[in-house]
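The chain below stands alone, shown as structure tokens; this is the form predicted on its own.
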Amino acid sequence: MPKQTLVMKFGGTSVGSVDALVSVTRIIRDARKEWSRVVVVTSAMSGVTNLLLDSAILAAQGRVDALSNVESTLKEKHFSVAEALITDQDLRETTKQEISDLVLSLVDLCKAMAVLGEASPRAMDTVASLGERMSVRLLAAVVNDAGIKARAVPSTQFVVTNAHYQNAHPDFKATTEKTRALLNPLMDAGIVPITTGFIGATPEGAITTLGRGGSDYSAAIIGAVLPADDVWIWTDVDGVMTTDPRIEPKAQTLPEINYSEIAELAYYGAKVLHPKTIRPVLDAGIGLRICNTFNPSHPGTRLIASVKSNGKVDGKVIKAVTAIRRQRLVTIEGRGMLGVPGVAARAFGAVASTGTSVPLITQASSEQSICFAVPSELADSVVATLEKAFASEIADDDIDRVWATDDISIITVVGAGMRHTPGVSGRVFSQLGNNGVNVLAIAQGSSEVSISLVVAAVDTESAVKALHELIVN
């Protein structure tokens, strides 16, 4: 049976230069020879989303100073790349004319945030979007030059979300609807559907983001919803790494590894997938492939959903280390504590009260402390909250004090093997200790598919490479 439907996503490096859209077009064309049917998501070009918020944020504060200048940077990165490919005189002006109506209403919104003094989560999803929507009309413009017949269909005709505004959820109900009545007449005319990651719309038409990152999450909802047979995810890597090529040069990409594997490495520290992109495609049983768009011939990695019964692939039981950097361990500590029910309840209710996100909690076996990591710059605030929600408990001493460390780093160990494999824990911690690295905290996923620690940050580089060791040998 010939492959059907794929759904394929570039990601902000791989549409972000004219080099890097020559090499996507070329994808696009050698995908539409072994697909019938080939849906293209895009990220803005690098480097813009973080242009439009910081000018947004910037005029909320009464700067508008800097407009100027941001007009004219967004205008030349899109305007070069459309004078560099789009051959066609008609179609590269008019492309050039969409992408300066799109920065005018960014200059109008940016003033009128000047005005209010304030940036509403609805109006910076509206200035966040502007990326994606003025990158897609680029990139089908380049790509129907180059002979390959397209259309820029916004997600938002098609992707629809509650108003939760920067942070929305799809309804996926509504959204399966619209994504079929809109993409498939056009695949079936041959065309390939090009859109945006990242946002949707309210059903009444409001533009919502899906959080940062959210591009590969559009590209696993548009999958899911078709549904596709394959998603992949086009970025600058050949696929998962075994650990980030910064610390470790020694790192090797994986040729496959699970969903609960991915699912950790994502969340604790990966960037090469979004963690939220997991779900759509594992529920819906579609293939998922990272591969790289500056080394196509490169196979990737390719998402399998389970592993063989031990476990291994090519018997390796650790695949990956990863590290969050900029964290620190808060915690609560005294012998009052002992046996009083609701402690860690209002510890936690009190920390989402500050909207920090917490990717690790330790406690001691005695109940005398709570631990847990929180993100460095938030690490203050996290502690000054807690002080006031346990003060009765601080002034009658069953609290003794509520206090952070310095910067930590939580080094995560992941393989699916370690959950059928005895002493993979005394081999990690045998390692660090022979290389002269502390370990402050310990937590195990009950998935048994991680082992996550908690090192200085002096020690995180020694600790990835002392435990990459582990992967090679």
Ligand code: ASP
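Positions refer to the first chain, counted from 1. Between two forms, the rigid core is the largest collection of C-alphas that superpose within 1.5 Å. Source: prediction; values computed, not measured. What changes on going to the form predicted in complex with aspartic acid (ASP):
- Once the cores line up, the CA of residue 71 ends up less than 2 angstroms apart between the two forms.
- Residue 121: CA moves less than 2 Å between the two forms after rigid-core fitting.
- Residue displacement note: residue 346 has its CA displaced by at least 2 Å between the two forms (rigid core superposed).
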The other form holds:
Amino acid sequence: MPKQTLVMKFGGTSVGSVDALVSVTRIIRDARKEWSRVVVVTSAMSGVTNLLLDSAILAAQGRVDALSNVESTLKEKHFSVAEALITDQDLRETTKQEISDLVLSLVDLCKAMAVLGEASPRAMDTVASLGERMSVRLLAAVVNDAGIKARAVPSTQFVVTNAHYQNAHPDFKATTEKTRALLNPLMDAGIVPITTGFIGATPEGAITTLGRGGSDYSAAIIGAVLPADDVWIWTDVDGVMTTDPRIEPKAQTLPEINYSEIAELAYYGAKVLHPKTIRPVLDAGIGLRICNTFNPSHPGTRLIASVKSNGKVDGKVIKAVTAIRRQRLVTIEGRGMLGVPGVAARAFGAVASTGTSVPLITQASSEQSICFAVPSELADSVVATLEKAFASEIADDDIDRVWATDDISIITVVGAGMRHTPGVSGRVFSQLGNNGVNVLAIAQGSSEVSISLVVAAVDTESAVKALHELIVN
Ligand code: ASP
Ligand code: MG
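Switching from the form predicted on its own: structure of the form predicted in complex with aspartic acid (ASP)?
Entire complex below, previous chain first.
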């Protein structure tokens, strides 16, 4: 059967300006020529979600003085697009009115928060939802005005979630039923449903969000439950790159990447795709593509289910190199730790109590030290918490000290083919050695899809450039 159903998600910058929306409209028009059924998922206009959440946080502290500025910023942002791109006067005025009403509800919510002196997670989600609820109306009006039959359908009407506000989990069964019942008749009638990313609702109808950056995940959920044949994530870069082009101008777009590789990359700070996006499309066997709204003829990056023969694409084992900056390594060391069960559990329990998430851990079998990375700004409080937690071991000299390094970066080399290719880590280390980069710590997961190395912050650029040579050559 030919491919029929396409879900396209547009990110914040893709709907963030007049020019971007002109491009989006053209992309939707072109997609309609190839696909009989198209669903569009939109983010809030770029910057809007941050603005909304900042306003709510200030309001909860009783500060509403900036609110009228926010009000005019939001109106100006959306209205300028409406005025440039909606030629039909009635449509333009109703759209502006709908957006004004949503802005007004932000003002009401913030004032209520100021009175209460608190912002509950549930209230925060209602505030955060306003960005997508505004952009969906704007985009649907622009697209209709361009002569494409489209309808704004807020995802609160069919993405059913639990009540875990700010990080809600979809109920796939209920979502499947509602999505099909609502979207299929529209598509049967040749209409493009345009819906909100990021948000859903509990069975009782309370608005929830799927977590920051969650619009990608929305597209995956909708794609999986319809089901669609393909999900395309439209963003502002040409797909997933071999590394950050700001560090290495020789960075290139990867034509293909497999699911386990992108999972490592998403985790290690390549912000192209929300990590939760992968699971639903993978389970449903749906194609996923990342492409550039500002360069639509570029093929972008395709996600593939498995790597080709022996894991190499284009004969390359290492596919990408990323860096997470502004971390510090915390070390707990002491001979008395050897063979004592529970030290790691207590250490990470103490770290967790500070609300810190740990991106990298290493411990050698001598058990004389445990070492892990934390974001720089949290390192001092993590050390203080650990000193408290291990006060009696420190007093007894079982633990010599707990300390943190200066700023470091975590460099990660990704490639599913490493699993089948001996000698990759050897090449990685010689390459760094030859370029004068000292490695402070190493971690490799048993999946062997990535190797992470810790280097001093000053060595970040040279490490990334040196390792990138292994991809290019
Ligand atoms: N607008 C939401 C955010 O900024 C969701 C998204 O854009 O993916 O987090
Ligand atoms: Mg995003």
